[in-house]
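Just the one chain here, the form predicted on its own, laid out as structure tokens.
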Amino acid sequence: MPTVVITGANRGLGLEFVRQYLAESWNVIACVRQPSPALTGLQEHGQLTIHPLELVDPEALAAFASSLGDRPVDVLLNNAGTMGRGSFATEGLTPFQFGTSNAGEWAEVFHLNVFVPMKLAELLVDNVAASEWRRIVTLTSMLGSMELNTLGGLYAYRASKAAVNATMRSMAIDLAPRGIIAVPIHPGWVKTGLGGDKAPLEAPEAVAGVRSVIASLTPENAGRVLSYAGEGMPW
């Protein structure tokens, strides 16, 4: 059966990805800082391996990649992400407005949202290339689109998602000769700890959509920003 590596698998979209891939009999490698009871409870339902992993620790990333050896990875799914301090779900734009930025927060947001997907792709590229599916996917956001930005605010998060879109575009070009399709996918505005209760989408619907897009990717899609419905999105 195919294998998927999922970061940020403890809750929200990441946990739902684990559930749905296990239900399809995939081998799931879930990377989390500290496994939650919800995640560990899924071990009895399929081929689930949990890796406690501090994603922002370069040595930990290298050790994780080394632990996989030459095992094929069909889908590398970079799900983990952060908006920084504050909570959009409960406080809206208030914590993320002009005049509130600081360098430390920007560095943390960019490290997890941009550098970690890049580094994991570099470390696992041979594993992905050895697989049947050969997919590298990073969850992005419509908030990274300059054309769709009509509200302002969310500076660090918006900038990080625009940056990861550019990163995935270059990755798609560079890895195409190895048969790897690299794309950023927007999962929609989802009811999670990040998206809040006002979001119109439930996690199962969003994840099912993203999984469908991943399954139907072609080389022509590589590097495009796609929605969970499979539609191209403006940058």
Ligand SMILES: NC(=O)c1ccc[n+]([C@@H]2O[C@H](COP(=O)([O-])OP(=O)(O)OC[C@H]3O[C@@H](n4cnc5c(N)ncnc54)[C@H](OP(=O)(O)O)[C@@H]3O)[C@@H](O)[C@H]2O)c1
Second form
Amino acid sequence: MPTVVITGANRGLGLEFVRQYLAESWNVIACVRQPSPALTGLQEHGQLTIHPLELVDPEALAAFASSLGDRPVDVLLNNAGTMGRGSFATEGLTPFQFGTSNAGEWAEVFHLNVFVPMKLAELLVDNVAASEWRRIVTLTSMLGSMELNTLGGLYAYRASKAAVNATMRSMAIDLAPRGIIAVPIHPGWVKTGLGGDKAPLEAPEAVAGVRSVIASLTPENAGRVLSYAGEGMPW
Ligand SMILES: NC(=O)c1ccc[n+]([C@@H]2O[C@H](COP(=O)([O-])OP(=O)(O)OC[C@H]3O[C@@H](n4cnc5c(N)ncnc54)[C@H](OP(=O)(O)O)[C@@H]3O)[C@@H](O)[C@H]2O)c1
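Please supply the corresponding structure for the form predicted together with the ligand (the preceding block corresponds to the form predicted on its own).
Below: every chain and molecule of the assembly, starting with the one above.
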């Protein structure tokens, strides 16, 4: 069966990806800072491996990659992401609005949302190239689209998702000769810690949609921004 590497797999969309890929008997390598009981409870599936991994630690990333050796990775799924509201909360500021920008927060958001998918792709590219599926997917957001931004705010998060779209576009071009399809996919607005309670979608529906898009990718899709429904999205 194919193998998927999923980052941020202890809760939210990442955990649901683990559940659904295990249900289809895939080999799942789940990367997490702290395994949640919900994730460890899935270990009864023999195909789940949990890797403790702080993604913004470059040495930990490299050690994770070398622990895989030359094992093929069919799908590298860059799921972990942050809006960075943590430091705003501790400073008592209203998050995400003009007038509240913070260098540490921007660095944290860009490191996790943009640089980690880039570096992980570089570290695992040979594993992906050696697989049957050969896909690198990063979860982006419609909030990264210039055209769809009519509300303003959310500066660091929007900018990071626009940046990761540009990153995936270059990756799609550079890795096409190796038969790798690289795409950013928007999962919809989903009820999770990040999406909040007002989101219209539940994680199982969003993840089923993203998985179906991943399964039906063709080289023509490489570098496009796709929605969980498989539609092209405006930049
Ligand atoms: N939910 C939505 O409506 C929505 C919409 C568009 C795009 N997305 C994208 O979908 C992806 C998943 O979002 P979600 O809604 O599932 O978010 P979530 O519930 O907040 O989960 C985020 C995940 O990222 C992990 N993470 C954060 N910082 C990390 C770090 N430094 N090292 C390792 N793991 C780290 C978290 O682990 P910890 O538990 O250890 O913090 C958690 O597992 C993100 O890229 C997000 O931008 C979500």
